[in-house]
Every structure is written in C-alpha cells, then in structure tokens.
Amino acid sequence: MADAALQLKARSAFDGLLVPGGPKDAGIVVTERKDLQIATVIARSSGFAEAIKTAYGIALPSGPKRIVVHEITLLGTGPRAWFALRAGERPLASDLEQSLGEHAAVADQSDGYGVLRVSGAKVRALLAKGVPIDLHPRAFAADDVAVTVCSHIGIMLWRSDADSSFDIAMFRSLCGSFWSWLSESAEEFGLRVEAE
C-alpha cells in the first residue's frame, strides 16, 4: 500500500534555475510559460483541415506559421504536423482527440517541454549567438515559426507578437543546458527574470 505522504508533485521544467530579479533596464527579459497544456497533432486524413475548422473555427495556414483561435495556439512544425498550446489546466490533448477523432493523432506533451518567452531590446543580438536563422523582422515576422537549434539544442521558436518577443520551446531534459547558454550569453546585455 502506497504511503499517503509520498505524492508526486508537478515541477516546472526550469525548477531551481530561474530566479526572479535583475536590472530594470536589462536588454533581455525572460518569463517562463508555466501554465501551458501542450500537445502534438499529426493529420491522419484529408478530412483533418475540415475537422479542425468545424471544431474550433481554425483555418490552418500553410507553412511554419502560428495561429491563435479560441485560446488555442497552433504552430506549424512540419508537413501535416502542429504543436498545440493552451493556457490553463483544462486538458488540451483530450479535447483535441474528442474534437478531431480519426482525423488526427494527438499526443499530450504538457510535461515534456519547457517554454520561455524571451524579449527585450537586445533579444535578436542574444539569439544571433546561438540560432542559425535570420530573425530580422523582415525575414522572421510576427507569427512565424521555426523548428531549429540554438547552441546545438533542438528548439521550436516563434514570434508571439509584433514587438521584440520570442517564445522558445525545448524538451524538458534540455532546459538546464538551454538556460546555461541563455544566462551566460545574456550577461553582456543584462538579464531580468520575471514571474509569469
């Protein structure tokens, strides 16, 4: 019989790494996105686009783009593949499975990823140290998505808005390595960690 005192407790992917604080004029501002439900979605049939439009009113863009409808964010990550996110505790994967049925394979990834929002006046200079793509606004506009690497760590990167703000998702097991790179690379610009 299991001991009632031994209960698993959810921990942040960046638990013990991010300590709130830093200079107010920091060139880099980091916020962990803790409250996200995450799922991968892969289309199984040609009826997928119609099924997701009927269920959520989402007209899927082609290519690596971000779309937000009804509190659900879908990121195009490859042919017939999306990364889905929703804030809150309501299980996203089961909602998607029910709504999309046989048209999609859905897998819950909520505990498998860490997600940071990185912003500030020097965010592009910081990311240029590790990301091998052009992040200038003319080349990587709002709602653009990239599946790439940052300092040899696999990431998903997307512009969440029109200002200097990027969201970055990586496998949970790589969060410590990613944070080491980010915190060291941001030293010259000043780094502030904010609570979500």
Partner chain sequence: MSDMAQPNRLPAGGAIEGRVDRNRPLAFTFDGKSYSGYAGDTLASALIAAGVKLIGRSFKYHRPRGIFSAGPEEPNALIELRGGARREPNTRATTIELYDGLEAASQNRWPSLAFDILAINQIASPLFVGGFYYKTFMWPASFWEKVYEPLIRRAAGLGRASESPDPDHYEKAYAFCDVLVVGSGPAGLAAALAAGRSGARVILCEDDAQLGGRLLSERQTIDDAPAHLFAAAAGGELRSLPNVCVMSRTQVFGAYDSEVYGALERVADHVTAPAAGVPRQRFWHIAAKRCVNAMGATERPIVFGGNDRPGVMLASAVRTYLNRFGVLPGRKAVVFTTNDDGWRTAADLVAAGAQVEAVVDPRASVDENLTKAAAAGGVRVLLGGYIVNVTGGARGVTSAIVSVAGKRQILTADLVAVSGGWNPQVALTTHRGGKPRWSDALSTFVPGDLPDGMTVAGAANGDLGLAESLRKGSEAGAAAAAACGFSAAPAPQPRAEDEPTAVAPLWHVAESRHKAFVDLQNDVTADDITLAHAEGFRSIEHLKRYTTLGMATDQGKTSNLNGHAMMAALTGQAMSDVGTILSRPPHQPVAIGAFAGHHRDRHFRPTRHTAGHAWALENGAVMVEAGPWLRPQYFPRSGEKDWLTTVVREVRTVRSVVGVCDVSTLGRIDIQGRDAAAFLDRVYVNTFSTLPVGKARYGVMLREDGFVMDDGTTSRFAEDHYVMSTTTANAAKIMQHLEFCHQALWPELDVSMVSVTEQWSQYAVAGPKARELLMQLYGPDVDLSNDALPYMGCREIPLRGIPTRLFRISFSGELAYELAVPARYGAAVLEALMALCGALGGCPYGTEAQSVMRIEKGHVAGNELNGQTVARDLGLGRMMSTKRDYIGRVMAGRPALMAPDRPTLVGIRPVEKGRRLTAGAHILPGGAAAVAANDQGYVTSVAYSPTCEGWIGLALVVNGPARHGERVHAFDAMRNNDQDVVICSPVFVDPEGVRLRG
The other form holds:
Amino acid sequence: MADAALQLKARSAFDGLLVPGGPKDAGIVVTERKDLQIATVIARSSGFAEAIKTAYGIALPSGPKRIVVHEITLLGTGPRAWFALRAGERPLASDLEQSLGEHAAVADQSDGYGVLRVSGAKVRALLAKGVPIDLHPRAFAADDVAVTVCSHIGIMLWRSDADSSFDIAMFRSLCGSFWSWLSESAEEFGLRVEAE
Amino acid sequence: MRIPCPFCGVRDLTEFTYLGDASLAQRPDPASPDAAARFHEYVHLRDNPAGLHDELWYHGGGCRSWLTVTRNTRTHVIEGAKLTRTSKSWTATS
Amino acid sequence: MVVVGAGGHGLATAYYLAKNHGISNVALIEKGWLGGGNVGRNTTIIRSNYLLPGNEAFYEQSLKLWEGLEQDFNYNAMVSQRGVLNLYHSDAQRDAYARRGNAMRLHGADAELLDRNAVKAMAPFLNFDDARFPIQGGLLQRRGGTARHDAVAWGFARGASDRGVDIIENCEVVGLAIEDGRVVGLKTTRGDIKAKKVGLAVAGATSQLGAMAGLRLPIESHVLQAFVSEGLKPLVPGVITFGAGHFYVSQSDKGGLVFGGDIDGYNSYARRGNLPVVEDVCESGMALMPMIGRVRLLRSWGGLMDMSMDGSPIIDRTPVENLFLNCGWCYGGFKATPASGWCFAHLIATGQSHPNAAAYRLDRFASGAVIDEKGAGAQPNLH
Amino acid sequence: MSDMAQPNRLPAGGAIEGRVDRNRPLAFTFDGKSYSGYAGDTLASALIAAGVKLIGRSFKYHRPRGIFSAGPEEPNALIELRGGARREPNTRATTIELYDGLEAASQNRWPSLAFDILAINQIASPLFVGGFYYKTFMWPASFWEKVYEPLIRRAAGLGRASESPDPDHYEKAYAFCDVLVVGSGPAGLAAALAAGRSGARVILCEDDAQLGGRLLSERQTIDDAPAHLFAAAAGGELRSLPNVCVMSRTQVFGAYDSEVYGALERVADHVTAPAAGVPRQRFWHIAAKRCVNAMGATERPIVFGGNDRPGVMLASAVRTYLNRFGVLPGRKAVVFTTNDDGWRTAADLVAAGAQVEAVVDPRASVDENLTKAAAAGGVRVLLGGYIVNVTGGARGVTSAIVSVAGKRQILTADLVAVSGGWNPQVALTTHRGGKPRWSDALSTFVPGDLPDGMTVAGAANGDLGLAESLRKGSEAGAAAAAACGFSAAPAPQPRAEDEPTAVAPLWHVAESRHKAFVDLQNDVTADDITLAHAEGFRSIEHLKRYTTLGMATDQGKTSNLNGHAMMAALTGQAMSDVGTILSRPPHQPVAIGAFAGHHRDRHFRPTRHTAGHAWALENGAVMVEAGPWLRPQYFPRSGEKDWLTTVVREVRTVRSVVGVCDVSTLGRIDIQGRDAAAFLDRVYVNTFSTLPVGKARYGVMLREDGFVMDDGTTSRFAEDHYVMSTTTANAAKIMQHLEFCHQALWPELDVSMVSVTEQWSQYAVAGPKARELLMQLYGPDVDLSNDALPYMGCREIPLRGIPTRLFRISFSGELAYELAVPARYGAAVLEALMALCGALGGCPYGTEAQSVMRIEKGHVAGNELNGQTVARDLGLGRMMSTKRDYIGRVMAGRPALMAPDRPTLVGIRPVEKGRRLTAGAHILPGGAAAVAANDQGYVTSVAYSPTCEGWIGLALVVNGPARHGERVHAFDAMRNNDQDVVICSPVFVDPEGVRLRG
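So that was the form predicted on its own. Now I'd like the form predicted in complex with its partner chain, please.
Next comes the full complex, this chain leading.
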C-alpha cells in the first residue's frame, strides 16, 4: 500500500462516547485525558528503590500514593507495582526501561486505558454511586491512590490537583460501559463534557 | 464483610476472590517418594475449622496481591491479613 | 444403630432403615431440633437433571421416590411438578444442555430442549428484548419442581417414629468411642450411647464429626443464602434458572418468590451471608425478569453447605469400621433427600454400597474418579 | 376542603389538630373512588380522615381488615400502590406518604373488597388450621396436583406484581462515617447531636420523611415546648453541621459483617414518578466505625376475640393519628392496655374530643394519677378487666365485650385501642448472631450481646422514658464519637420528664371464645398455637413453620412475642428458655430492583468492546457474547439466506484467498524477569525455556488436580521477556493463577506479569494470500518470507512508526499471522487491512468461521477444554514433560486419569452423507440400546465443513483413537437427530500441516 494511502488515525479510548457540551452550572464536569503516555512498572528486585532514586532523585513512598517527578506521575498500585503517566508524545515506557534496567519490568500501556478527569461540585456524590471506598477529604488525601472496582469495572482512581477533581483510569474496552454508568449516574447533577 | 488489605487498606468483599485454606500456599515436594499421597492431601483434604482459619484471598479488584487472612469462620471477624509472599521475599520501597 | 443428624437425610435414613431393612432399633440424634438443618432452609427444588454417570441414576431414583412420597408416608409433602427450566444463552451452552438432556434420557429421565420461542411461550415475562445475555432456549425437565421442605422432614420423622425409631433432639455428639479401629459408641451431651454402627448425616458439621474419628475430609463448609419475596398472586410457573448469572426462582404455594444464587464463597459456619451475593442474585433476577423490580425481598437466610472437592456427595464407609459417612451435598442436598436416605440405609444395613450411589466413594479423590459436573476442579467454592 | 370529604379530620385550631399542611390538599383514589387528604398525610391517615375503615382482606380467611398501626409493622392495611408497570403489591398504607394523584387498590379480594367470595373460607375454617396444607388436600392421590394445588395457588399470595419491566431506575451508593445513628427519635437525635458536635463524621438515618420518631406523635414537652419542636430544632442543627449527613426516608434494614449496614433511601416514592435522572430508590452500603442503634420500639398488641376487626388499633397508633395527622380514628373508643403508656391514648382521645367509654386494664391497681386523669376526662376505669370479644364486620367495630371479675358488659365502640407493652426493635442487634435477652421488668426481649461497634439507646434498649432516652442517647453518641477519637464539651441535657411506663404481661385473653388472632396477616389464631402444641410442634422454630406465625410481610413484628409466650405458657417454659426467632435481614422488605441498581437488562454486566467494534457493526457483523466481550460472529452479505451460507462463504474465502478476524479478545500477559522461562516451565506441561527468542509455541496448562485449565501460544521476545496468550474466557482466571503461582508458591523467582490484553488490538490474517496482504500493509522494506518469519516465528516490526508485533501462528490451519497493533490504531489498522483484503478478494470472518476451521484442524477449544478433560483425553498427552515438575503433573498421574478407557478425542462424520451432526449427542456402540450402560462418550463440537463438503465433528469416545473407522451411533433425543456416524481422525484438513508452513 502506498504511503499516501495509508493513514493510520489514532482514536482515543472515549472516541465517539464523549460529546462536548452540557449545562454551564453542571455539577459534574468530565474531560478525557487523551494525550497520556502510560506504562506499568513492576519492581523486580530489591535494587528498585535505589534505581528510582538514582534516576529520578526521589524516594518512592510506600502504599497507594501518588508522586510526581520529572513530569511523570507515579501511582502506587500494588506492593511492587506502579502505574506511570506522562502527558505528551514522548514515549514513557522506553524511558523508564532505560532508567530502571533490570530492576523493573516495564510495559507500555498507553493504549490499554482510558482516563477521565471528573470534577465539579457534585463529584463525590457521583462517585459514591459506584466507588466502594471513602473519598471524603479526611479519608482520601491529595496524594492518595486507589485501585478498586466501580460498577463491576476495575478502575484506578486518584485525586488530581484540585480538591473536587479525580482522575479515573480503566481498561479501554470497558470505557463504553463505564461511560454508561457515569452519564446515567450524573444526570441528576447535570453533566458537562469538556474537550481537553 | 470488609477485608483489611495490607496495601490498599480496608476494602469491600467484592474486590476479593477466595481460594481456600492457607495450606494451599505450601505445595508439597513433587520429588518426595510419597508425592502422590501428599499431593492428594494438599489438593483435597481440609481441616475446615469452625473458628480461626488462615485462608488465601486474591485482591484482584485492587492491588492484585494474594493475601493470607486470618478470619473466624463462626463470626466472620477478621483478625488480620498479610501479603502471602512477605515471608519469603523483599518489599519494593524499603 | 445410631444415625447422627435429624435433618432431611438423617430422617430419611432412619425411615428407610426401618421400612426397607426392618431395623427399628435406631436412635436418631440431633444437636438442635429436627428438621432444623438444611432441610428447613433451602429453596425446595426437586429435579434429576444431572449429567455425569454416577450422578444421574441416583438423582433419578430420588425423583421417583419424591413422586411416591405422599402415598408412602401419608403426609402431604406438597410435591409440585411444575417443571424445572434451565435457560441457555449461547450455542456452547445449548450443546452442553443437549449433552445433559441426552444423558438424562439414557437414564430414563425426562428432558426436553426448548428453543427461544418455546421458552417465550412458557415464560413470556422473561427479558427477551434488552438482555445482556439473550435467552436462546432452555433445558426443561417437566417432572422437576418443588416440595414443601418442612413437611418432608415431618413426614419422614413421623414415618420413622411410627416404625420405632427414637428421635432424640437437643443431643449433641461430643465424641466417638473407637476401639481397635472400630466405632463402638458415641459420647453426647445427654450421655454415652453404645452402638454397633454409626452413620453420620451431618452436613455442615461433617468435618467436626469426622475429626472425632480422626478423619480429615475433602469438605469445606460454606454458607448459601436464599431469599423469599412477599406473597404474590401466581407469577412464575415453575422453577427457572438463569444461565448467564447466578439466579434461580420458583414461587411457593403461599405466593412468595423463592430464589437464590451462588454461595458466598468463603468458609463459614455463621449461617449468614453478606451483601455482595444479595446484590448479585438481585442483579441476575433483574437481568432475567425485570418486572420484579418492585417486588420486595422479604427475608433472607443462610444455610451451611457441605461443599466437596468435586461438587458431588459422599455416601461411603470410612477407614473406621462400622462408621459410615453421608456428606458433601454441596447445595443440592434437598432434592437428594429420599434417595440419600434410601442408599445410606442400604449401606449401613448391608455394608454394601447401593448401586445408584456406588460412585460416591470417599477414595475417588485419591484415585481420580471424581464426579465433577461443573468441571471446576478441586475448589469447593466454585461448585 | 369540606368536612364532608374528610369527616374524621380534626378541626384546625382545636386542642389537637395535627401537623399536616392544610394549605396543600392532595387528591387520591382508593379502589377507583376519589378522596382527598393533605400534604404530610400518609395514605392510612388520609383514609382514616375520609372515613374508610375496610382496607383489605386477610390472607387465609379473607376477613375484613382495617388499619392496625401507624408504621412499618402494619399487618393489615396492605394495598396495591400505583398501576401498570409501576404497580407495587403489598404496600403498607401506613408508610406511604400521600402525594397528589396517588392511586391505591385493595388486594386479595374477589370480586370486590366489600363482597369477597373467598370469605367463605371463614366458614370452612376448620380446614385451614395450622399445618392444614399437609393433612388436608391429600386424597384421592390424583387430586393434589390436578385440583387442590392449582386452587391453593390461585388463592395464595396477596397482591399482584406487575407483569411489565419496572420502568424506574435504581442506584447503589456507598457511604462511610465514624458514627451511624439509626433512628431519629429522642435517643437518636440526642446521639446524633452529641456525636455531631464532636466533629465526628455522622450519618443519621430516619425511615420517616420527618425527623423525630415518637416525638411527632406525642403531646410531650422538651424544654417546656412541644417535643416536635425539639425534633425540628435538632434536625436544623444537624443539617447545618458539615460533618453530619441527615438521611430521611432511609431505612437501615440490615447489619452485615465488618460493620457494614444496608440502607434503602426512598428517593422518589413520595411523588407520582421519579423526575428525569432521579432514581426511585437508592440502596446504600454504609461502612460505619460505630453505630448507635436507636430504632425505637414497636407496640405489642393483645390476643383476644375479634381483635382483627377494622377499628381495633394499636394504642400508640391512635395517638399518632391524632397528634401528628389530626385525624380521629374513632368517635367512641375503648382502650385496652396492660401498661401505663396505653392510658395516654385515652387522655389524647379525650383531648381530641372523642368519647372514651372505658380504659380496660387487667392490672388490679395502677398509678393513681392515671385513674384520676381518666376520671377527669369522663372515662370509666375497668381495672382487672379484659376485652374478651370485639363485634363488628366490614364496616368496623361495633362493640367491645369486657369481662371484669367474670362479669361481662358490652361497651358500644367504633374504636378499640390496644396496648400490651412495647417490644424494642432488636433486629439490627441480631443480624450478626447476637441473642436478645429476656427482661422480666418489660416483659419482652431487649438487646443482648451486641455486634462489634454497636450500642443501643432509647426505647430500642428498653429505656422507654423520654428523659432517659434523651440522656442515654446523648451518652451513646458521645461514647461512639470518643471511640473514633472525637470529643465534645458536655452540653446541657434538654429538660423532659419520664412518663410512667409500668407494664404487666398479658399475651392472650384466655376467656376469649371467639377467633382470636395472634398473627393478623397470616391468620394464625390462638387455637392454631394450641393445635401446634398438641401436635408436637413446640419449639418456636417448629411453631413458626407449622403455623406460619411471623412469616408474613410484617415478619411477626406484632405477633411473634405473643405467639411464643402463648406456647411457653402451654409448655410451662420460661421465656428466657424459649428464646426468640433471630431476625434476618432485611428488617423491612426491600424492592429487588434496589439491590440490582444499574445492573439490570443490558447493563447486567459491563460489555467489553474491541477497537474494531464499530467497524464490525458498520460492516453488518452479527455480534455474539464471548465471555465479557462482544465479537463478530459472522458478516452476512445481502442475498445470503442464512448464517450457514455466510459462514461457508467466509471459510471458503479464507481457505482459498485470505480473511481477517479480530482476535483482540484473547488474553495477553506480558511476562518478564530472569526466571520467566523457569516460571513458564512450571506452569505449562511443555517446555518454554528452550523456546528461542523470536519464536512462539503452543502450550497447555493444567490445574493442580491434573485437569486441563487453558491453552494458548506463548512467544519469546527476549531472554527475559515472553508474551503469553490465553483463551478469551479464561484470561482473568489465568492471570490470577499465575499471580498465585508466583506470589504464593515461588516468590523467590524473578518474574513479573501484567495483562497487556488492552494495549493491543490483534488481527488474525489467514489464507493463501495472507503474506501478500501483510506485505502490502508493511510495504516493500519488510521481509516476510518464510526465512525471515517462519512458521511459529514472531517479530516486532514498526508500521509507519507504530510498533507492531507480527506472529506467524495459525488456528485455522492456513498460512496465517496474527498482527498486534497498539489499540488506539486498532480501528485504523483494521480498516487498512480490510481494504487490502477486499482488494485481494478476501473477506472478514467471525467466530463461526474460526470455529469451523479449528474443528477442521482438530484443534481443541472451549467445548473440549471443559474442566473435565485431561491432556491425554485431548490427544495432548505427548506434550507433557517427563523430565520435570509442573503444576498438575502429580495429580494427572492418578490411576483413573491414566485409565485407557477414558473418552478420548476423535473426529466423526455422518454415515449418511449430507446429514447434519449435532453437538451434545452421546456415542453408543453401533446397534446398542439407548441406555446409560451403553454410553461411550459424546460429541463436543460440530461444523459444516465446506472443505470436506459435509458435516464433521469432534467427540470424546471411550478408547477413541483405537476405533478410527468404526461405525457407532450418535444418540440425540434432544434434537431428534439420532444417526450413525463413523469415527475418524480429528484432523480433517491438511494433516501434514503443509499449508500453514507455506
């Protein structure tokens, strides 16, 4: 096939599901985070913490916490597992592989997940309809991360910077079902979709 | 029922999958001369206590860890939970 | 002779020991009140739609006994053969049900494979329009149905009692007297009892009683919840099971929808379950018959299931001489009550397995001759 | 609103006027007749206001019944609410908030409420005694099924459920708090205030629309003001606290393990229909560190003759109707009470302007203040008295027959208010196994051992006095908050009085000779208790089951204790020995829809879509459920008469040209680590450590019990990097299994695994022109020759800068590849592939064609990997390594699994050419009778093979491989498709594998 004829257009996970628009005073505002590079990182050896320190100059927190370093957001998703994100085009998985070498198993997952940013005055009331964990500010602090199940769908959830704003990642194939739950649950609060 | 995952914190039952008695983590030596009998016991026979029970749960809806949970089968009160693998291995952030 | 456990199986065993074998010198001892075990807390379904050799002949015998039970013991157990319909939702499931139905027919049982239209004619209220897993058809056993569970216990109790069996309630076994590898009696909270033969029919407490004889058994105790709705005018014709989720339903003669689903899935002796299964059952119910949304769940209860490693029961001798074991019914024990009693009585009385229960051996796990209807393997909570 | 319309509404401005909103009249209908009430009414209070006495018919005898209570314990006044698809049977009129346009209908009557043919059951009542089912309706034998049972079924049940899908939606929700307070009566409000003021996170759940509980129904005072004002003020303060969440119309119905509570919020039951986006009800999971149970108490009736007549009402309910709703349930009343509390009903009736004929109290003497007050109101006091019978009919009570010291007198009355004392609501304390304790002082059960984290306060704990309830509630709230680390400065206690609450036990008026009801809804009478005793059904569990006591929709809230006490009297046992039935959730019935929430109909379970889903739909694919996924089953073209035509065309196209199939749903697990190879050797029966980099290998995995668990190809991309594929159905299970093997069995191995199923879209490209197609896609720079990418090879190849993986693997038996591309390009690559494919004369194919081709090749799939087969059964025994251990090796060696006569995989063909085969048929020896003894196996999979030009199948047959060429019988009674078949090799096409290596 001639080069010119071959146009491989990328489609985001929520392509065709999210249609921008909605009331100005909506209690819920949703944006798809489309431009993320994503990788899973699994520590393979006890040298992992040191490798991170060498590469990024930080000590990784233990537990389900978020830390941001060199524009990379690292989310603690398991005792040895992290979910890494970085905005932009720059490949993340290969960078991490290079930095961490044999201390980590890195897999590119940039296409494997859909990520939504959900915010608005009613965001906690909305998430209470599916997320079985306590998101009250006293219980879920700014750097907290949770891997959990919402409406039978596995999600990763973390606070973005604002108090009433959460990022939620889920498997790409489940974005349609997640959206059907979210949009139905948000209807009573008013829902606005914004482009990134 | 809520299970205190050592990594994630206390989580609802729906996030977990049950396997069974914690002895399932102690696979017999396949090279032993009585391996057939030992594997039969390992795979099939259970103490099935009415009271405290060490048991294996998988936190598949969370951190994907296998947990060894100590739970009272009469009251469902959970005494504690630990990562199944901690006894034999390292942790990543220490 | 002593039979331990005045639940359905123990009562039926005592009844048939007396009736079939003329053995009336039987004490039937019970920790609580008679009929207080799973015979008093189940969803009352009777059927013989089994697949595997070793199972089907036994359950078909049981169904035939159900069909004659009322006349047998002059007590109305309200056997109601309104049919058991197992729905299928895929070609593979259809073929698996065809395999099952053919196995039933080879054993002389009745079975029909219905297509979607035939199911719709029988149960037009099912979700045919907006289903996640559309109904393609069903396997129907018309002779299946329900029986009034408490009446079954009372009927067997009355029949056994009339034939001279002593039923002793509030009598808990605290030890077994074993001499030279042979059981000679029991210690109970109401004194010691000498016995030539002891049969255990104590689903839910099998491991504890087994341990008293030094046995470690292929059994886990799990809780199964069941539910009943408020009384309604007739709505559901027979027993219907959902093939794409955990849900089965029938309607009692008093009008309540009696329904249930999967076991809670963790070892338990607490006789109560938790919300995830309640929700799973109701989600399945609403997926299958969305007109029950406003019907109210009235009451739930939990029974202890003797879950075996292959999902099939054990009726066998034990390594202890004269100690016999009837256990591992998983959550299918109610329908088995008459045949279980019949075959266990046969085993205790003659020392030989009844041909219809010959496969229910304790050593089948070591030998590999397992009877695994679901193909789930040695994990009891998956059966 | 005229008095004519609401003749029993107390006038506004009177001493007692109630607190409904008289400025907001609401219209409603009952049995088609129009009535009116006010905002703030319940359906029951509005019916009373309207003078409607007869509400329903009883379950067994079809006796006329009226309104008995003012709350959720109501056994009688059950109605069908709303109509059509929203019809709600068995709805308690006493808990339904009136809304404009409400429609209600009586139930369990035919043809009409006033004239009910089945009331004949009263005359035949000896047939209907306890246990009647089991003894009656027996003979002749054939009559049970044909006559009796259908009759019983028609008569059974109460209301009619809708037969249409519920049009409303439901939600689930999760809440968390430090302190959950259940109930907003005096104790609950005091607890919530104490805990809330400490800063603890508090949830207060109240079943009613308004906060206050009994405070709304009484004329008591707190801080010298009417008590309902205290409730309003407390509610206001609680709602103003940011750490407090007040949930009204929310019933906590169950206590579950680990301090989880189930609650039902009735979001839109008080309006005609939910607004857009609003659920009808919301089912809450509440996880609370501490719980203050302040659910209050339920008044206990007394069993006496005619105690079910419309107009016999709980004494406290009468006060509720007067004080809260401003309606007068009767104009001429007799109060029958065994306790001080009941006397207040007489006082309130007098204050409301009703005539109280007498207070009948079986006690020989009572507090002087009570008798004095009664006398002042012109009320006769009949101490040592009993009501032995109440006369009346469908139009209500006409008189009460009272016996005092053996002398009878007839008191004309239209209302009999009854109080036998109060039963604390112990339900939540027993859901987790706690046993209530008998209290001689209160003649009832009070909470015994409590579940972890729960305290009980107020009437629920047997503290009936107002001041005491307020004080105990406050203490409980403060203690619960303190246990969560919060403390508040002590606040002054509100001023209130403890009213007298002395009680003497009376369950049943033994002198009564008329039908006396213990369980009003299930029509269990005093005689039934006696009969159960006589027949040996004496334990409370047997009593319940034999008589159905306490099994109706009210779950015995007003009947159990009386029934048990009556049995105790018959057996001579103490109540502490008799015990009580432990209540089980739900405390009140909960709509099934609420437990399901969003997950009904097509939302029952999430649906997984591949990146190519939209393309498939646009191209006419018929989709099929494959585990959680939807996959294209086949792609019909116009003019194709049935699915088989389409599938035959797809198979022929693949075998002769090329086809493309979306295989993205197969599980893919990325496995890395120094020990990855060793790990795979332990989980697969065959060896992967010897697999060269750049190659793929088919593997089989067993469960530890030796049976086959899954199969798939695993490819090696580096020394320490493999990608495993699993079947679609087992993907999650295998991931869990591998994590178990690593974390629990061999944590010392340096291996890690993560699912990358979603990262990649994967397409099978199969057929003689598969290479040509891919060369066109990749362009001339990429070498796809047999040398560069041989059979079972795999490579990472960039495609226009996109990283892709190309696997030379084949499920179809053709020259075939699987192309994996990052999922964001999945749709685009599929479109590009299909454009090229179409130009070559190829087509897309679905799961059906895929299945035909794998059967033609004798590849096993889900039908054969059914958990009941071992590797040898499937002809895969030779793959099992004999040199090393792996999961399942030891147990696969059990004698019964090694037996030579196990059913083993073969192919079959029909003897009669062109005859259709069916899967699920059993294999019998040729000419053998169709009985179980001759059963030798079964057909697992069948397909019409265009390549073989006929039907072919796979089967598991006893000793199968030794029987190739044998003619046997395929028995299929299910499809009436018995036929003879010939056993053959399971590989029907290209047994040498020439094509796939081409």
